[in-house]
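Next up: a single chain in structure tokens, the form predicted alone.
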Amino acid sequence: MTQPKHTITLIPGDGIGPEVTHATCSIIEAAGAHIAWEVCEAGAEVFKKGLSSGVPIETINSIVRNRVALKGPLETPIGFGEKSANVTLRKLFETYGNIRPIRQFSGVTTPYQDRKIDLVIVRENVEDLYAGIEYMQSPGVAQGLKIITRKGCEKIVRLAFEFARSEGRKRVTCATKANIMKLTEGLLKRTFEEIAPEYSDLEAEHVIIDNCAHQLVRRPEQFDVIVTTNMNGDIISDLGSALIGGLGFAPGANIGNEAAIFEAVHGSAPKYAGKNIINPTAVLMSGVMMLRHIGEFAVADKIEHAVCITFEEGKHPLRDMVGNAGSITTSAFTDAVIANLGKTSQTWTPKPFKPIQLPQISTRPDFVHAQESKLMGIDLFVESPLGPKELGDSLSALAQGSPLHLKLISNRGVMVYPSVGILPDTIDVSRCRFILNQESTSLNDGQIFDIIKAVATKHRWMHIEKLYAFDGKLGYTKAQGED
């Protein structure tokens, strides 16, 4: 009986997209799996016939119906577009884990060949400063929101976990920056140590974003699998993979419930395009968790053997990524890698592949319950040339008579009111906290719309925070120096 074809949509991208996505198509194609390409379009050539996107209705609709793809890297032209088509495709389905394996090849030089790298990086794919939420406060002040959710959380950590299980790893780190930004960086560092007692049959630990990337280059064959937040993420799988040769060989997935979308995380190229020169490597293994995502492990190791004994041979394509000479065109590396199929490598020991059990977590966009929430006042952001002293003295009397009374002023994080007797540099857009009096035992937006409109009588405000506490604790954070 026949199997089965599966249909993968095949996005094969700009610059060096096409040889790239090419030679993968021929490799998975003669190892002997059982897919049916379906070709779309995406990138630059989309954004040129005025879609802003750089994505049509058909190429969402092909992922949609085939839940899988394959694509090339894509690029945003200067003059065309809004929004990267790279970032559209991984917003538009949710594909909330970015998973970057770092694993060294036999026969690939490198400063770190010989320290058996082996690890993999799950990042956080959706959120976190890359929401893409920034706003000019003043003409010299810019403004960034940091978007961490309990839900984004507790699915990119059960990813981790279930992605260490479907390939016999050990141990998961959680790395974040929560000791300076605790509720956000401590929202995924909190999630994590909730959720590790579920999975008790592998090692947990957190670490500090910067000793994780301090850890990388000193001693990298400590890690197994890394969890973090989609900036940290970003940053340290670019580290990851110089270490094992460069982005040439780095693949990487976008995994979501609704569909998976496989590409290497190099760019387009553009001057090397149609040279025969450029290294497939990324994007072929990126192929090759394809595979595995489908259930297609027999082919997939196959593949990757085929690809170790290739570069043990010492065969390499013209241009690898990272400026190594090489000895043969991206076609005779694909030739290369199509020959040595079915044979098998002595140094690439596959690992126990199972499907990924992936996450199923409520859709309800109040994920997170209080028992009690309690409104304790405002931050109000006000720009203004004022010193701090004038400026708090302004709108302390302007407090008068309502439930609030201005507790701080403070300037990029830092209390500059009342005075603590050092003033550092400040600029001419401040914090200011108006916390409920003592006697008040309650505030509503009536309230806050008053406090507001008064200080609008003086001064120009341009943001506003509620503060909360949520069942007791604090829901904000303190400014430096306030007690």
Ligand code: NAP
Second form
Amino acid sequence: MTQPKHTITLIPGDGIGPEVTHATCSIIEAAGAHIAWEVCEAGAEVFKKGLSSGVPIETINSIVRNRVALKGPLETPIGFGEKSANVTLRKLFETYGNIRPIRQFSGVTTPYQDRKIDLVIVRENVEDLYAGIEYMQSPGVAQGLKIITRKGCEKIVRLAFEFARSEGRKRVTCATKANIMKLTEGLLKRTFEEIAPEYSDLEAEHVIIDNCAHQLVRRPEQFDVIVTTNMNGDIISDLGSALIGGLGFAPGANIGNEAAIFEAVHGSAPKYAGKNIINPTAVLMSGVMMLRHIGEFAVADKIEHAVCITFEEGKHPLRDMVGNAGSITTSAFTDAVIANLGKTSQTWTPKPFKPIQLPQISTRPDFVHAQESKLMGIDLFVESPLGPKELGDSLSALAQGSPLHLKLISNRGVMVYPSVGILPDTIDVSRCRFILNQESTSLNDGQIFDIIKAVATKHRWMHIEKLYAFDGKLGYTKAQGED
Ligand code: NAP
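What I would like now is the form predicted in complex with this ligand, since the data block earlier showed the form predicted alone; can you produce it?
Below, the chain from earlier opens the complete complex, with every other chain and molecule after it.
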């Protein structure tokens, strides 16, 4: 008997998960991959047992040992602790890159048929608004922090270029909203532009994310690899899956340096669970990505050919997301793919696949150093029902004798004090910017505490941001209207 070459953690998942992972494992085994599956639990059943992370230690240990997992979708039940087991896994294993191929199968009828869509979205997977740091500033004002780091940008940008090389692709497009969010989204753009020259064999370009969405609908075939932030990537990858037939066709890989977890983009679709009608292609193609990740290139190509031929033969699962056009069950589709193993599709040519060289960058928390950090002032967020003029005059008076003066007040990002003539619709949380007086050369924490204490005698302050210049560059944005 042939010994398994690879041991892989298998999480069947919830809802339709067991059906799609069973189909995938059957096809992978029939194609001749030597794999021992270590079946592990996560998701709904685990929540029901009272474990609020949704992921038992046995499952974590299995992934730590094997470093590769194939995972069915996991439900996020409401009322059992409300943590997402998916997010737990993503964060535990720091799978910072989410690779989502959007590729069209010949034989799958869509409005974009015959457009040869074959692009890959490389989505940052752990930072951005998904850090989930949110606050109610006042009863009517919510705030969420968008965290983007140079380290995170460098990892995802290098992963995108390395991924492009691993598939012999030609171009990497960085999609951001850097025109508006200059420091956060801008950090990804700047990092991309700095690193791109190291990959001179690949074309590199930047596109604004909204135009990217427009272009994806208009002319998706122009894209090759798109690298983007977490939120942007979430949205455009679902858009992308709709171009090729829907979520039933959209595979994915969560890549980190310690582990890689392969899973479809779709969820557990509970209403179809156990009905033997859904499309297993998304998880199957995630399995194909997994095979390439572990170096089983020939088996991966064999399966991809067989999937292509099955669709070319007009065989679709009953709910394949393309206008409900399918005619066979999930298990009959699985059998059809197995029957086609070993045949060569005329509509698909394998790429020159090779292993991804995962970027190895420093894990130091202080990833970036500045030669000079200069404290320029503070933004003090104040909750007040007063109008800008009244509040501004009061704060200016309270700052008398301090090395700081009130430079401006902005409300929802727009300068409202000193007045520029037009008053926008204001809310009860204001950003009050205190900047060093011309004659003052430095600012210390004691002086900051003093001004906060002075403000607190008359107003309710909410929180403070220190305003730094790093190596002469402002580390904060200006308010709309500020000079
Ligand atoms: P969903 O499970 O992806 O299902 C949404 C719809 O997509 C389904 O109703 C069905 O559309 C279609 N669909 C999804 N997978 C399909 C497949 N393989 N074949 C054919 N059609 C498919 O999204 P949801 O209903 O929002 O979420 C359900 C649960 O899954 C939630 O608990 C959510 O938290 C979880 N979830 C998990 C993951 C993950 O594990 N990575 C990802 C997303 C969501 P029609 O109704 O039009 O037929």
